[in-house]
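Just one chain is shown here, as structure tokens, and it is the form predicted alone.
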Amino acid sequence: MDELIFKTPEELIQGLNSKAFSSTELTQAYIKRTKEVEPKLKAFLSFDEDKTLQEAKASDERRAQGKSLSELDGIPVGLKDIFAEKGQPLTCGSRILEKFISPYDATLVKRLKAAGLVLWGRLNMDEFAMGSSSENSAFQVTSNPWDLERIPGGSSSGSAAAVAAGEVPLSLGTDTGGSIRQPAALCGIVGIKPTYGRISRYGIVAYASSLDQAGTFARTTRGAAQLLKILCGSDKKDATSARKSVPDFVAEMDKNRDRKWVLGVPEEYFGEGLEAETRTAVESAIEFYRKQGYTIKPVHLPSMEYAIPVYYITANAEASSNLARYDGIRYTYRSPNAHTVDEIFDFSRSEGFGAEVKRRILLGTYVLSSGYYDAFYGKAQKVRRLIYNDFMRVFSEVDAIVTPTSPAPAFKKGERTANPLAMYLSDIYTVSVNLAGLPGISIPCGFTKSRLPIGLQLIGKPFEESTILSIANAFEQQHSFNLEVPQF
């Protein structure tokens, strides 16, 4: 069954429906693949083979009775280790949660189970989703399947690498400033971050609450859309989840098959710092849309130059608040060197958190402190509004915005660890989307001469995921970059 692992979600659905193979056989193929490549890839932090095979068996029984729960019933999906799944580890890539077992299911995990998907493994990530390379994980560094000496992007590093390497056909990640789109671009797959509020955050460990949003990875836009449909919807357990109807994204893509959209191209995304081969691939994709009859319109987003500082002030401020709960009293890690209450707090946090997490907590606490709040955090929120206003002004003229996803392809491990600012600039094209709460998708649009993937980003209006999925699908139908398979 080795031939199954790189099939698209659509092909897997067809195979299950035609009884060409069972969910159990399919799941066993991915388990086998995972065990073969994990020593080199290191995308998984843990997996429960018996539980996963039981879920696959239950799916086969439902299918035999004609009672499948959804089109994706029986298809394996991997989870970033930030989603609560009852009875499974929930580490967030951190020593401070190393032995924590989740006592409940996140809302999106409940929705996966209700749709019959087979949950396969806990995927590696930068600690508490703070990072762009996987190098901040407390446990291991995931490799990029296109070049094992390079990073896969982050923080949803394991989620992207596992799909690209054929360890799982679908996976979930979270995106706070590009943590789905950036690794999708660097690993050569599709990754979508929906509008803020589209998917419940209940049961997702918080990094920056006003920015975090779950999303999906797949080899095709259609697969990503099918999984997204299952996850979306309001939730009474999450006050920030949107009370919006959820369209059938796949049906919308089919309906928009021949539509010619107006695409905005912001000059701010094509300036200094954009690597030459990435520029060429993205400009080639834009030219493809032009030849297909799309209207390509130059636009301006002048406040984008402030996106990185606004993002890191906002995200770190929220992180300093959200991570205060990890105090050595609750959850798992308590320092063995502590003898007083103050020492429990101090030692447990200093020993349990990694360097990047501590850096961001300190920065966040500083910008929220007395005398600095208005100068930093308050001002950042005002500029955040200007960024949103810039997008809304442009969206009065265009249907979507097209940009590079990342300024350069995957860099080598260790290349930027000594320079946090250089690492932060990896997200320069993605953070503004989170600040404005917009939907964004990255799709493969080419390769460098050294066979490293390049990603194209499409940004949409609030709650118009169908639009960017349709535009992305139009490109995908005429190209095969997403079907390329890494050899390692």
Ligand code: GLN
Contents of the next structure:
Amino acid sequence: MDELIFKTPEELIQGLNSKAFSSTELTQAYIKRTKEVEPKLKAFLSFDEDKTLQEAKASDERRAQGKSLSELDGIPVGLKDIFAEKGQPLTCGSRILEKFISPYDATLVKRLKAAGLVLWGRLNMDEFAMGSSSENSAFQVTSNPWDLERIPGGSSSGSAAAVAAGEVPLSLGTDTGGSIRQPAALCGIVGIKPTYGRISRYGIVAYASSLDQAGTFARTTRGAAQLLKILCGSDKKDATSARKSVPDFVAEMDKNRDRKWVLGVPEEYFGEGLEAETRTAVESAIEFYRKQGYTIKPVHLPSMEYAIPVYYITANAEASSNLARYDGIRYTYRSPNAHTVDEIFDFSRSEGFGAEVKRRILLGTYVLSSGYYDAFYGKAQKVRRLIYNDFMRVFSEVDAIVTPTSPAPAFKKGERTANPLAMYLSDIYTVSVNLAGLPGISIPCGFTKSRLPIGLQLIGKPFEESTILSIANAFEQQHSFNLEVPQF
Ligand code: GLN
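Would you mind generating the form predicted in complex with glutamine (GLN) now that we have the form predicted alone?
Once more the chain from above appears, this time first in line as the rest of the complex follows.
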């Protein structure tokens, strides 16, 4: 069954439909692969083999009766350990939630179940989704399947590494400032973050509520789009979920395959700090579009120079508030050393949270404190609006914006852990998309000489996921970077 694990989602759908293999056989192949490579890769925090095989069996029974729930019925999907799945651990990469078991399903998990997908495993992540490398996970550092000495990106580290390594064909992550797009780029797969509000956040552990959005990983744009469609839609349980109809992304993608779009290339994304091989690969992707007959327009996003500070002020302010609930009283970890109520709060938090989480709570509390609120948080919100306005101005002239996803390919483990600022700069091209609430996708667009994947980012207008998917698909149709397989 080894030949199954690197099939595209399209091939898997076809194989299940033609009865070339069953969901049980498919699931067993991924389980076997996972067990083989996990000692080196460390993408999974936990898995429940019996539960997963039962889901596969149920899918096979539905199929035998002609009652499949969706095209993806029977296909395994991995979940970042941030989504509530009833009865399963939900650690969010943190000691403070180490023993927590979800009492209910997140809305998007309900949707996966209603579509018949097989839920395979809980994937490693930076603690509370704060990070770009998995090195902030309280439990383990995930390796990049293209070079085990390097990080896979983050914070949806396990979600990207597991798909790239053939442990699961599809996965879900969250993206607050780049945590889907950056690991997708560094692992050589497709990752899409839809418009803010497209997917309900109910049952997703909150990091920064005005920025958090879930999204999908796959080895093809079609696979990522198909899975995305299942997750999208308004939800009474999340007041920020958008009451917008959800298009059939795949049908739209096919319809627009030959359309010649107008692409904006922002000068600010190609300056100092962009590594040479990444620049070359992204520029040749832009050249490809030009040769296809697309219009390529130089554009400007001048407020972008403030994106990193505005993001870290906003995200940390929201995080400091969201993380106040982990108090040692509710939710699992309580310090055994505490004797008074104050000590319960104090010790449980200081023992339960990792260093980066504490740094962010401190920063976030500071920028919200009286006397500093206007100077930092208030100011950041104003600049956030300018960033949004910059994008909207550019979108009056172009259909989508094309940029590198990450300024450099995967870095070595340990290289940036001592320097939080260097780590924060990994997100320089992605955070503004969250600040403006826009959809963004990363697709593989090349490799460095040392065989590290490079990602291309496409940014779309609000609720125009179909446009960036179509543009991404046009590239994918004529290149095969996304089909290459890491050897390790
Ligand atoms: N790396 C960014 C951060 O540390 C983005 C994380 C994310 O998107 N969840 O906040």
